[in-house]
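Here we start with a single chain on its own, the form predicted alone, put down as structure tokens.
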Amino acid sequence: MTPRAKVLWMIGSVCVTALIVVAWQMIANYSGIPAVFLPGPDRAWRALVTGFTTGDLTQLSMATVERMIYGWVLASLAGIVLGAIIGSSKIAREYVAPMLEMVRPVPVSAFMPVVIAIVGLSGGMVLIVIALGAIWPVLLATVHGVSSVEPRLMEVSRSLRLGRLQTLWKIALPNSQPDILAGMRIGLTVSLILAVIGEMLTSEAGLGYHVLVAARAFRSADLFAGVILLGLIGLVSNVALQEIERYMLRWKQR
């Protein structure tokens, strides 16, 4: 994408969001809709800022960010060394790819009452469902990325004699470096989304608890102003691992 296109991009976006505020706005004070159901803009946003002055914000989003960030690198890391290994040989792709595939569409939300049985309501259990879920995009990336090298990158090992550990550190990890961070891109998405459900069943302290009591209460501005700054969290973060992803790859644009 050129600059120019990029700054047209950028321009379009913010015109396309600026109209779904005032459209939210005109919707909040003209369709009959009671407020207490639906808050205009203006409510949310004083609602954000009464709790980022005044409340209890930023300490909920740090517990959210912090719960997020611990599931999404505990899974990246066990996703990668797993991936890593299963994709390196041909024998294990055979026996487990097939059960991979199997468990990978099963929801999240089947395990949690096992790990609730096991280490019951606790921000353990939360930590533990992050991982659970999040491993998954990790995971297949990386068999992907590691069982699809290059053939002719493997005769280069073969013929500098490397063994199968020096061959996946130089060789195979590097080169499936795009889908591992696809996949972690991914991931860090699905840890955002279960680090609230987990915070709505366990009743920690995070935004996802926050907004849960805040719809029970009726308190809707509140409710809106939660979920505006857990997108804006998923927005932040992507656009983060995006930078980092374009940093890391940047010898593919060479």
Contents of the next structure:
Amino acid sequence: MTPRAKVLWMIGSVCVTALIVVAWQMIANYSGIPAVFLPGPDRAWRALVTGFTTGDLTQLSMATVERMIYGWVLASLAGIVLGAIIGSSKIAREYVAPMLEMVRPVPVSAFMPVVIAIVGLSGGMVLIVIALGAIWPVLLATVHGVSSVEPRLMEVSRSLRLGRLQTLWKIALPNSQPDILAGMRIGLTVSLILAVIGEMLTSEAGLGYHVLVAARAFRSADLFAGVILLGLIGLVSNVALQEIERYMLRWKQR
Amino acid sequence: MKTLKALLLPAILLLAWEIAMHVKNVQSDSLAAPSQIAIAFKDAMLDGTILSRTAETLRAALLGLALGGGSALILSIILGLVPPVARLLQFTIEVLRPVPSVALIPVAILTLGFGYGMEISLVAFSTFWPILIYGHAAITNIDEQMLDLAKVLRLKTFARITKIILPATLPRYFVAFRLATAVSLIIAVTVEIAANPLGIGYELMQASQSLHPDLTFALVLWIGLVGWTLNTLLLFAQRRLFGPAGVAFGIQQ
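Could the form predicted together with the partner chain be given as well, to go with the form predicted alone?
Let us now look at the entire complex, which starts with that chain.
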């Protein structure tokens, strides 16, 4: 496909999305579904504009994004460190890794009631749950990456007499960078989901709680505005990480 | 030997937990000793609550998976066979996919009310995307020669789908459905914990709020066990049915 055709198709697909939005507006206006259940895009847009001019939505979005990023950074750091330890040691791989495999299939949201009972309904609980949930993709990717370094590279480290830390730092971790970055991207998606759920359960200020309250009060325009914002946060964070990934892995494309 | 090694650490941890609870004589609303958890599990298992609640959750999860996965399967075939449609819908898909499914919980409550309906539609929404994406990728990766063969044989569209495309992509669809099954269980339990008065997730929330840590822990373990069993069964089926073909496409886990 020529670059020009590509751009034309892109414009076409944006037009399709625009058409869908128009259709949504038509349905909201003429189908007779009350606006309490289905607000048109115009109402959702107005709710967004008022939310941002008064600053309410800005604050709520910041709160959710902050939670998501704190939990994610915590999970990523812990995941990389633990993954490096487990992946680089044969003993840990034999004794510890199977237990992790056993814990992994438990849906993280199932831990929430337990963490709530221990920590209480607070922002800290949300952070703990986000970190618990987002650590898995990073941890498992790091274990995989560190333990599957090419044998020849390990021979290099042996002939250079690198210690275990140096081998990790100079060979194993850089080598598993693609795995780790991919794991971190999944982890960020998980973080956003858990931040929203956590806010709903603990009533901590944020977009998750905001949309729940809006639904309970039948303020559907605010509800849709919140959902649109959450979708936007998901989209932007995913695209940003994809770009970071591409930048950091540019050595690989050559 | 390998399983022994794998079980050593959990066994030690459980023992330490049990001993610590007894030595410190903990009387807590949020913690329970493994032995208490085991008793609570046995009781809830015997009076049938766990099984009937699990059946509710599985029903919602699997119906949602059938709905979401089924429609994703059909759409992915259309996208794969008619590239212009895929190109035109690309932007819409890219925009809708990152919407966190849990953000739609309030929308589902508002429009559908509590019950199976909202849970099934939320599971359907969240299982729709992975199957659509994997399925579309599978179809675009079909060997060119197979498609040429279909042309040479002058197969009609329907025959082309059933005789060439589905058999060629079946292993990958199976992998996609296996991953989506895990997602469906996670979403179902999450919806139940967050809002829906139904299923094992709700039971878990009740146990936690009525300060029964023994039952809470037992239910968490049980949910993990259900997820693990589902995945292991499907993984076994995948290996039996497709051998290395299911793994060879670089979809791990």
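Positions refer to the first chain, counted from 1. Just so it is clear, the model here is predicted, and its values are computed rather than measured. Basically, rigid core = biggest C-alpha set you can superpose within 1.5 Å across the two forms.
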query: Did Q59 shift 2 Å or more between the two forms, C-alpha, core superposed; finding: no
query: C-alpha of L235 off by 2 Å or more between the two forms on rigid core; finding: no
query: Large Cα move at N29 between the two forms, threshold 2 Å, rigid core; finding: yes
